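Given as structure tokens, the chain that follows is alone and in the form predicted on its own.
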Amino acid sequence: MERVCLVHYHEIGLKGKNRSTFENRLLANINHALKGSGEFRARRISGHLLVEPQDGFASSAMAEAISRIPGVARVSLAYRCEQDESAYCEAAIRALGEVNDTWDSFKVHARRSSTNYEKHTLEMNQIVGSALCAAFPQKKVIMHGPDITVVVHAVQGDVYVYADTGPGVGGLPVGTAGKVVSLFSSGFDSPVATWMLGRRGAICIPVHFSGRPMTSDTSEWLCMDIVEALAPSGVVGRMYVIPFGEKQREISLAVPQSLRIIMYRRVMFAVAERIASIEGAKALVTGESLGQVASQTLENISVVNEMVSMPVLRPLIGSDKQEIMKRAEELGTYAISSQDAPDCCTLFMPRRPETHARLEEVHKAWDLFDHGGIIEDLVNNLEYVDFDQCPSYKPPRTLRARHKELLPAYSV
């Protein structure tokens, strides 16, 4: 009797003729995420994906790793056996016996799909239920709201039996929704926003604007640590680093103090859009939450948005800080983001930033410095770090041709 991981999905099951494309992408992501976890085989079966370790014993650690991959709704540690009453009754007793002792009631839920097994689900429920009542006489059978549900699923010549099932992150497989470029910092918000787009199937390309050389490179290393923390989800293929300190100083000397942040962000958006064009990305992503800081009022968001022609996605726009920090804890980025590091967000900040910028004043300030030259210099001097966590990411040929002399600034 083998123990396997039965992978359940939700949204993929709603797809039509292209459903197999989503299943195959999720299979590839699972194979990549489980590299180094020993020999295993991952394949499609009717309505599910199946991960079979070579040693025949799937561990809870393997199930946990799979559950963090976007596209996975649930992972069940299941026993696989023949379509034989005694075999699947024994599997059910074993599966229920492995559950902790805090439960008092159970029920059996039998299913059949893509199988020619002759017994009806009602018969299977009765057979397995009788066996479990005999094995656990002190426990009660409750049909509505039991503590534990034992699932007996006959599919394609086998029966899968499980009581241990855990939630996944849901969403769609990374690599099924194209690329996005994310404005990325070492704070709480932008890593969460990046992950949320990855969870919807997008390949995420973080762009970090560093205060270097006016500040240390600490924020860059923290961003790399955050990307590594997101590795189980496989959402990031490459991170770009833009040394922005000198250009910030140039801007700060030329424009009214209250409009500095808006000028910085307009330049950031323009550079990010250039990188998106190089990468073939279709949208920008930010971690903005409405009204959280001065740059995130509706007026200021509007005058910054003017800089780009592609969509700007803001998945956190209606979230408060507590919600964002809670999600960061779940993702494993909270402790990293809690560390204080100087970056471009803390450099040359005005004492009283404008919160309700007017477009005419912004345009006048924009013409006070060589914004075109600054944007071009920043793009020409970008640096990048590649991460081996997103199997569907392909680096752009345009970048290699244009910056063939540029080596990655860091190694992972």
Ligand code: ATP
The other form holds:
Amino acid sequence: MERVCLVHYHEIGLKGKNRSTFENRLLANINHALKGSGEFRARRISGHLLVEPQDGFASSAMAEAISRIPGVARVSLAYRCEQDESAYCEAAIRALGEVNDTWDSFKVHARRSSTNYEKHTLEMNQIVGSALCAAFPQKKVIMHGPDITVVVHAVQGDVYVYADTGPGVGGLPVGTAGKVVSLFSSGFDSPVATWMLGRRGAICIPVHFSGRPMTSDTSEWLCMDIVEALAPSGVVGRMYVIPFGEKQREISLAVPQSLRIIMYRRVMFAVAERIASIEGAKALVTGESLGQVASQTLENISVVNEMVSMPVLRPLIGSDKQEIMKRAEELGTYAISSQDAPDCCTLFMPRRPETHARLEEVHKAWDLFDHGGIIEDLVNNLEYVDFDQCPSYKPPRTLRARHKELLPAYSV
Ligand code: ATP
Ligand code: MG
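Form predicted together with the ligand, following the form predicted on its own:
The complete assembly is shown below, putting the previous chain first.
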């Protein structure tokens, strides 16, 4: 009896043409994410995707890898057998016997789709139910709220039987919702914010401003480690790195100390928007959370926001730090983000940053340095790192011709 992974997704909003685009994208993303985990085949069957390892034994590690892919609502480790009652009863006994948690009650849920199997689901429920009662005499059958549900699903000539099923991350397959540019630091928030947009189907392009050459490049390496940690979800296409140290010094010498951070952030937003237009991205993303630090008051958010005309998405704006940290732990970015590294934000920090900036003063300070020239220079000195984790990412044509002079910052 073979064991396979049955992948479930939510069908809400997936009508007509959308649906096959969605399924094909998810299939391609699964194929990519499982590269290197042995020979397998992935295909569609009636409302589910099926992943069949060549050795006929899908492991829980494989199910766990699939559960992290956006668009996956649930993954079940299922036995596949013929449409024969003794075969699926045996599969059900095996499946229930393998449940690790302690349990006292169960029920059977039989289904049929795209099949001409003659038995009715009520009859299948009874047959499998009696076999399980005989095999587990000390356990109870409960129709409402049992500990375990054994699913027996007849589809296209086969029967899939499972008791072991776990939640996936949900969302939509990466590549079905366009592209976003994400302002990315090595802190806790922006990686989580990036992942959240990726989970909604967007291809994410992180942009990191480092303090280089005035600081070391540690923050850049931490950002790369974070992107690697996000690899199982396949949300990141390419990361841009912008050495910002020298320009920050120039700005810090020209403007009132308390407005430095706002000036840096206005430049960062402008550069990020330029990268977004090179990449064909339709929005920016930040990890801002209202009131968390000085730069995240409503006044400061708005004087920075006015720099750009694209929507700026802030998925964490209403989240508490605790919630964000919990998600960072689940994603595996927590330990990396806990490491301290100077980046452009710690460089030339004012002693008392402005928390309620007034637009008039911001505009005055903005004109104290050659902001246009600085933005241009930064855009002309982009560096980038490619990650082979998002199969739907296509690098921008306009940069392709310049790849040689751009020089990847690192080879990954
Ligand atoms: P994070 O945990 O994401 O670093 P934070 O709590 O440290 O956020 P800020 O430093 O005010 O808060 O940054 C707010 C947002 O600005 C970040 O979530 C991120 O989107 C962006 N940002 C901060 N630093 C950088 C950087 N060095 N490069 C690119 N974007 C940055
Ligand atoms: Mg930060």
